[in-house]
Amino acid sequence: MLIERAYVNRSAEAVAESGDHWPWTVPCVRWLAEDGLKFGAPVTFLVGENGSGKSTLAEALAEGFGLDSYGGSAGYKYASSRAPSELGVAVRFDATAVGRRMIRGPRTRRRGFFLRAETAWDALARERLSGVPEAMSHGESFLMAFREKFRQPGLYVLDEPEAALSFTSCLELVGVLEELSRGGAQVICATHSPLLTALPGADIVEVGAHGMRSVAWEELALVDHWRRYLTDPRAYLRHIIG
């Protein structure tokens, strides 16, 4: 573990003032900004519909840690002069030892990565990954580069890296995962993913209009919904197809 807590540095009456507005206005951050997040396990999934700050959530804690709002690994820039966000600069952690010596050293001494959907490809290109085939499919090249960026103790941020990849390279992504955890690393993943969200003894935190709350599994919405819809399609179609 390298994170215990992230909150926001804000005194109550700056984020009430501010709280009028993008993105203080989302139930999720004023969770943060009033109470924190705390983190329990090595992994950590954020799960809520579209809109519900989740990516947003995940794009600030990467911020906070030192890690490129575009996507890339700690330590290298790679987007435009893209200036952190109102809330990513507001972010601060309760760290452990080891995440103490990684976020109050030089930039360079931070081990990690931060994977967004729409930029994923990109930052993993510019790293100039070695052995990806050209032949490759979009998914097969994903995982190869999960499995040589993702080695090393350090803060790993995924923003839905379930979007390129098939049933059977999301069951290995948990494998990745699961080794980053058993390795010493901490990942915090939003995703819309059953299949991901079921790695035995992560946190799922359910992000949505009534803040945040910690929930198990079988708990969660999204599982309820897709339950629902394999054992009976027409049971949602006929409400959108007529």
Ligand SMILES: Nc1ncnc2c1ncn2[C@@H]1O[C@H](COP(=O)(O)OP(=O)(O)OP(=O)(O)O)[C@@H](O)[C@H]1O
Given for the second form:
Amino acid sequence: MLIERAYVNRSAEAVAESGDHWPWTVPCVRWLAEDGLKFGAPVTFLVGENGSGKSTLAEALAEGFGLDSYGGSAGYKYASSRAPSELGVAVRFDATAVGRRMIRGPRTRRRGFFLRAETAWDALARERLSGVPEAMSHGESFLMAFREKFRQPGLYVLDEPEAALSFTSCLELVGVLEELSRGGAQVICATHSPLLTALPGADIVEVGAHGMRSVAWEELALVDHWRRYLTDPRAYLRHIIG
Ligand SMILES: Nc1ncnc2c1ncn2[C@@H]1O[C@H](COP(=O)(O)OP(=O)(O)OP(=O)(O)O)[C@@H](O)[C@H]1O
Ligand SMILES: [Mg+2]
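Moving from the form predicted on its own, what structure would you give for the form predicted together with the ligand?
Every component of the complex follows; first up is the chain already shown.
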């Protein structure tokens, strides 16, 4: 573990004052500002509906740790990197001794990777992976990149890494995440995948209008929907298709 809790270094008054504009209007961001977010396991999944704030949160945590907000490896600064977000600059961590050394030390001491959904492909391509044959498919090269880049103990913030992956490749990604966590790394992963979230021992935080709460995999709405959909797709589709 590297970080045990994330919080926002802003007075309650400052948060209340800026409460009328994004990102402070997002319920999970309010929650982070008011209560903070505890990390109880090396792997934490963020789940929730579209627009619930998973990416907003993931980006802020990555920025707070010092990972490039454009996405990519720690210590790798992109010429096109964006200005840090209002939330990202305010995020602070209660960290373990190892985590503190990474956060407080020079940028080069930081380890990890920020896989931002929109720039994942570009960020991985820019870092020129060794031995990725041109002929590889999108998903194949993603998986290869994960295997190659996700090795060192560090903070790995992943936003929907399942997007390009098949069922089998997702299973392999679970193996990569598990290995990372055993090696002392920490993973924070926004996802819609019932497969990834089944990783044993992982914490699952459901993000929504309520803010944030820990949920068991068996109780996740997305797991329930998938289970019922696969059992009888028509039960859902008859509401969609005339
Ligand atoms: N740069 C921005 N400026 C203003 N509002 C934004 C910005 N980025 C996101 N939002 C809004 O913040 C809310 C949370 O968005 P976010 O992208 O974090 O959701 P999400 O949980 O990642 O959704 P998804 O599952 O679709 O990826 C949404 O209402 C979105 O419209
Ligand atoms: Mg998102």
